[in-house]
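Presented as structure tokens, the chain that follows is alone, the form predicted alone.
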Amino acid sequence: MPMAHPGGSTHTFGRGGIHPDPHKEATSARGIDDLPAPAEVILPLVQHLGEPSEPCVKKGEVVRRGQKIAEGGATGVPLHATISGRVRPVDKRPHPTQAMAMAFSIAAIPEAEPELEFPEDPTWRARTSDEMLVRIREAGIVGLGGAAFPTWRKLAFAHEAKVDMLVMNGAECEPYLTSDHRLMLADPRAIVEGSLLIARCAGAREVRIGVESDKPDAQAALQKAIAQTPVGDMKVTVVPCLARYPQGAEKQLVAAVTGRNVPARALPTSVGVLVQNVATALAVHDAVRYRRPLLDRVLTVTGPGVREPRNVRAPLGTPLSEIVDFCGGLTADATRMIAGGPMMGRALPRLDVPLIKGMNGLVVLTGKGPLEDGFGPCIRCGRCLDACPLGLEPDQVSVRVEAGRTLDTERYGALDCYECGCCSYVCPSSRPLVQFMQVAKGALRRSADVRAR
């Protein structure tokens, strides 16, 4: 059974975790604002895990919003034009997770045709699993919670693994981020419908939607949508979860919502569960019902370094600089920009990078960064041990990396770490424990590759 919090019926995971200040008030009560179409979009060929997309249009062609411009290959997903305009040469451009990457650029032109039409398929609910998978793949959908794994592949794996339950992730436990919260309020019916489609594709018989307790309005909206939706013989429930970080991590969410424990280095499918994000469910609904590709996404643009924090729906490929300008620009004392949330996001050195499929937020902070004043030695306080949701030993990994004994870290859990950042957050010596874990993981994997040759 899921673990209930001692103070009530709210569910949560077992060990570790932290309660950082949520910093969500600036955007949680504000609806989603639509960004006007930009004059140019930059669409990297790598926006997912898997082989890069392969261009199927040439420079100089005029394309329409919604038109396929790159094929997905055997393991990837296609790419679509997100504005109507003229294709510029594929070239290396700045990328938010890589230094540079090959990318399309499309320049809007006045004479371009409007967006392609995507009429409703009146028999969309009757599509078979195989037919739905084709539509999901052709729509270019990836996990929109941040992982960016091609959704069609994840669903195919889940079907082969014979999962019996779908867990929808509406926890959104990262500080500052509220884009999923606002999507659950804006379109709960489509999220429920998309969840049902995902469950059918995966062969699941039950859907549980995990939503943290600090979002009671989203819980109520989803419950109302479930009551209004023909669910057939599928059991669909909303499970309230304790507002606790990292509640939205797959293993922790599965434990909280189902009571099943995912083994170390295993996927949720090993215990019969598939996890998907609520934003992904909305995209799946649009793909199956309308054959509409993934063209836009909602991201939270917030932090003390942003003048007008908002949740923004923007075409993929929009330069982040334009999105920030739409939010009033940066404050004079802005110092750091993070793609994603502050716990697991990636620092950005520049804003001339495009919005990509896996980016759910842009957080701009002020003041000094966590390592600008350096860090101290491990004082053996054990706080990182208490905070780690996986029961790893970040302190032991860090001191061995510092001592040049990086290959002696596997027994302390280096390869199991998914870099939630709880350890670094609680460390009184401000040690970069996540970065030590990253160094250790990289060294262990390289060593394993050498031994395998």
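Here, rigid core means the biggest group of C-alpha atoms that superpose within 1.5 Å across both forms. Since the model is a prediction, treat every value here as computed from it, not as a measurement. Residue numbers count along the first chain shown, from 1. What changes on going to the form predicted in complex with the partner chain:
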Second form
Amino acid sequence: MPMAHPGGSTHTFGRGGIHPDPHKEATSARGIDDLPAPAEVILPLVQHLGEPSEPCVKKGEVVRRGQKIAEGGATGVPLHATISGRVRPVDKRPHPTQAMAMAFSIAAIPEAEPELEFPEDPTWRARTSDEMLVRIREAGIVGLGGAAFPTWRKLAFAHEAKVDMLVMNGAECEPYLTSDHRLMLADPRAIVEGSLLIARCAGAREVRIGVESDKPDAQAALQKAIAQTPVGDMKVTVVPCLARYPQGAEKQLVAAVTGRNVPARALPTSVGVLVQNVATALAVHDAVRYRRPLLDRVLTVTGPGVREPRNVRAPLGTPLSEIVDFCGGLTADATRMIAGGPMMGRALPRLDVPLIKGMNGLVVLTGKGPLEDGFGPCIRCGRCLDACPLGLEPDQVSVRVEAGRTLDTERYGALDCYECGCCSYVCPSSRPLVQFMQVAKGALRRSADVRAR
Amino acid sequence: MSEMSAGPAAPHAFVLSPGPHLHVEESTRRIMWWVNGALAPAAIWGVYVFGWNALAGIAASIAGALGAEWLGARMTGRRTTLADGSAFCTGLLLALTLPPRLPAYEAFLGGVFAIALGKMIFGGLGFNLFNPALLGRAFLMASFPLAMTSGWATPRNWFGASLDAVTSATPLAVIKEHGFAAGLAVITSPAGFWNALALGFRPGSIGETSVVLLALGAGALLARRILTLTIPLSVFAGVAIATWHTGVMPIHLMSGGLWLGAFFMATDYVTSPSTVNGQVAFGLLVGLLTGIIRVYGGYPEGICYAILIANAMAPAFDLWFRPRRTAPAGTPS
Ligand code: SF4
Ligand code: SF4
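What would the structure be for the form predicted in complex with the partner chain, rather than the form predicted alone?
Every component of the complex follows; first up is the chain already shown.
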């Protein structure tokens, strides 16, 4: 049974979690704006978890938007030109998550031809699981909710694990972000169709779309779309979830929407569930129906450091500076650039990095970061214990790491932490508990490796 | 905010702080000052009903605590932590447990010892095993037993009611020495139950005269979620169980000392368990010990010792009552 929240039909996970100020008002009522095509895109060969893509075009070659420019190899995904133009040599360029990384760049040229055409496959609904996997892989799709794991691999794995349920992630529990919300409003039909395709591809028999209750319009739009879609014998429902962080984390979403508890260090497939993000469903729909590769992505550009917050659809590879300019530029007091949401996203050092597949938001914050004034001792207030959705003990881990007893932390859950940040968020002493957990986890894993040898 | 463009050349130095990039609007410092604020009504009332002696005692105790904190930080080369409000809190809490006529220099020494012995030697805030204020009080009891047990004062007259029946001891001490009837007389006559016990015109330590004002402060902390009711209610339950057979259980429950201890001392984050189950066990232990010490032991204000004993048990409670894992690794679901 899904866990019903007392007093309503909204669902949520069991323990822990936080209710940060959502800050979504700046962009939640704004549609998605298309960025004018940039003059140059930078396409890193690594934008996903897996091996780097291998270039399959020559430098100086003129390519069309939509054309494949790198192969995916055995575990990765291919890469496509996101603007038409001339390919520049692969070179080291600034990367959002690595300092520098090998990347294509494509310069727009006036004589370039428009985007390749992607006609509809008239029998697209009749594709087999394997055919769908090939199209999804060829389209270069990775998890668009931020994880950036190649979607074809995740689906193949789910199929093997014989999942019975697909849980669609429309929770968008990170503060500030609204891109999934606006996508659900903009194209609910394609999201429902894409979900059906994913479910069939993975062998699931039921689809549940979890949407937090701060987005009633998206819930209604999806419900209407389901009614208009030939779902066959698939059971498709929208499950309203309480607005609560980290509802969108896979384990918490699965608990909220299905009532099944995913064990620590295991994947949702261990309880028969596949989790996919709504933006990924949209991309899968385009890939299976039109063989259209992933060329753009929608992200929310917002925060007090952005003059004109917007939901933007931009070609992959667009320099973030251009996207920020499209949103009116930064305010003078902007201090921190966060790729992704402010809870789990990472700070960027510079704006000349490209938009990559997994980046669902750019949140520009002002003022000091939580750690800039240092942190205090643990006052044993227990707030981090109450906040941890897994029931771990970050306070105990942190004092042991501080005392140099890093290997003494396994029993307090250091290995199970998935770094949601709830503990750090609530700690009145501003202790960097996530980082303490990371340190402990790393040390425990290394010592386990040493012992295994 | 001045006009500025965000071209790639914009000379912005972005801060690379680790996540999460948001933080709750609460800090240790803010919590401590809220606790101090919540204690203020009872402290001010104590000064009002007991006069300048009480004010001198409070000021001396806080000064002693702050002085020791400052010196300790200097000596160990640590960042001075005066502004975090915790030493102030220790001094204030200690003062509220003292008899109004305790000489100010003794209160000062109490504050010094509370911090030096209660906190500094353990390694500072967060590492102390015992509630520093109560350790300071225990030190004073051992060093100045006479002043600590006879420094009571008759509260100021109010509502025209005469309080001359009041002896120079707390009602609980009267019950202990002269039996229940005498104790009852202290609080029921002539000024009446609420006047004497709830509104705070009864003998006792500086901070325990008014249950109503203590409750007011506790209410503010509850509303701000600095406190939860788990520990205080467990303490009350423990006292009720231990004093059930005496027939004066309600008097025990309505003593300001119990409220001060249950809401403001047993709840000290550092020296109490962190999980709800641990807190229930801890609170019950405090309550039971308080009742037993009051009924059978030599100390009417037994809660101070009860809390100190339970403090020593807190790490064990934390070990026995750990949070429940949502779904540990390897569990079938
Ligand atoms: S970051 Fe780890 S320890 Fe902290 S709340 Fe999340 S899962 Fe728990
Ligand atoms: S929230 Fe911070 S201060 Fe409180 S117990 Fe956890 S680590 Fe310690």
